[in-house]
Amino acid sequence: MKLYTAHAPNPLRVNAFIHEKGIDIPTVRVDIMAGETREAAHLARNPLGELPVLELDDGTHISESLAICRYLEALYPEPSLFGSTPKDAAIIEMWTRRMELLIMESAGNIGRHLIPIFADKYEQMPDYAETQKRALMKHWAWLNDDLSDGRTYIALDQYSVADITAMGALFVMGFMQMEIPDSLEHVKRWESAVRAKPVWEGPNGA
């Protein structure tokens, strides 16, 4: 296997997953800002020109962060990051979906509509990005209320793909020079826990 990755939110999610699993996968860093994802070589791997991409030994290319993580979970089931029982898997899936739709989507929209490199891919609307900043803070506040029971992690109080999904939003916020308010003490507790993960270190971290 070979992983094509970058210094970006979705690659961070797969990198975090790999770190937690302790998997050794050769990586190739693709420079997004230099336009390498728009080049023919990368478009042959993923016609959407996005990252990450996992290349299998038979030449198959798997893109989309969650799909790559599910593939790796099937190959390396321990420690489980998707839930080891039907109940746990359902709860983690529920929270992962919430993080995708509420936290990651709002953060992603901020970047899509404000970062110049995306101008040829999206019709950028800076005013819409401002609404998404407000929406993101509302969603963090909602999560803060849910985490008020004292648990460290988002689902079942165990580190899972739900946390990894929300970590992608932290990456976007860092890039956009945004911070979670100190008033959201329970989310800040979660943030401290996930920022202690080694994925934040190194060239593909944050």
Second form
There are 2 protein chains.
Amino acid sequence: MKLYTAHAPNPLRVNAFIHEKGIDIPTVRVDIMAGETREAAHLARNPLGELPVLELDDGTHISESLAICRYLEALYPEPSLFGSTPKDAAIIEMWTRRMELLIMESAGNIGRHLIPIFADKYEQMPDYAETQKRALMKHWAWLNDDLSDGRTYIALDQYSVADITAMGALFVMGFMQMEIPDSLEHVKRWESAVRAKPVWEGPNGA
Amino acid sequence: MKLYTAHAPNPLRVNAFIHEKGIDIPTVRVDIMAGETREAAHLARNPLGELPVLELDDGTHISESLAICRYLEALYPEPSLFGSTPKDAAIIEMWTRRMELLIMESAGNIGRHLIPIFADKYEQMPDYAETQKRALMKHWAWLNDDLSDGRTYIALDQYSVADITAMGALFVMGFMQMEIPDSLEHVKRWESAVRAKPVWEGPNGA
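Can you swap the form predicted alone for the form predicted together with a further copy of the same chain?
Once more the chain from above appears, this time first in line as the rest of the complex follows.
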């Protein structure tokens, strides 16, 4: 296997997953800012021109972070990051979807509508980005209420892809110079726990 | 088990999944337009006030369509709609994510920004909805190019959650009086195949 990756939010998610699994996959850095993701060589790996992409030994290319993570979970089941019983897996999936739709999507929209490199891919509306900043903060506050039961991690109080999905949003926020406010004490507790993960210190970290 | 559901895009996805599995789950209809999803009884099932929600026999509530579908896949593996090998599952997941992010998200944004009942949940921007109509059509055209190899179904040419995810967008488009243009002949072939599924004729169909 070979992982095409970069210093960006979705690659960070896969990196965090790989780190926690304790596995080692050869990586190839692709330079987004230099336009390498729009070159023919990369479009052959992923016609959407995005990262990360996992290349299997038979030449198959798997893109989309969660698809890559699920494939690795099947190969390396321990420690389980998707849940090891149908019920645990359903609860982790529910929270992963919530983090995706409420947190990561809002954060991603801020970047997509404000960062010049995305201008040819999206019809950028700075006013929409402002609504997404407010939506993101509203959703973190919602999560804060839910974490007020004292748990550290988002789903089942165990580190999972739900946390990793929300970590992608922390990466975006860092890039956009946004922070979780101190008033969201329960989210801050979660943030401290996930920021202690060594993935942030690696070459693709935040 | 008991499924709380409605006549809406995400419930349609779970219905399509259940239909294909050939399983029978007791359902409770919740009236979105009458505000029942914002009542305390429903918020206790899903604090986000959304549908569908699967109630397990032990009282656990699973929301988020894909989480419900994955739980049902674990209980009823055949026919597999998520892929039965790690590689097939990864390819189906990749396509499900693409359909989610390119097709269902754009379609959903059109509804969220134009339908009055969502005005208290989102900062509605009709101009943004217009950009999403264009984005949706651009993404269908992208899919059309990819389906030009002649396959009927989106991932591995077998009916899967990738197709079901895109079917959710067909539901939204029907509601918004939008259609797939005839010029997208390959998507039209796919549409004919999925519209032949009997789920569309049921009480929660489109």
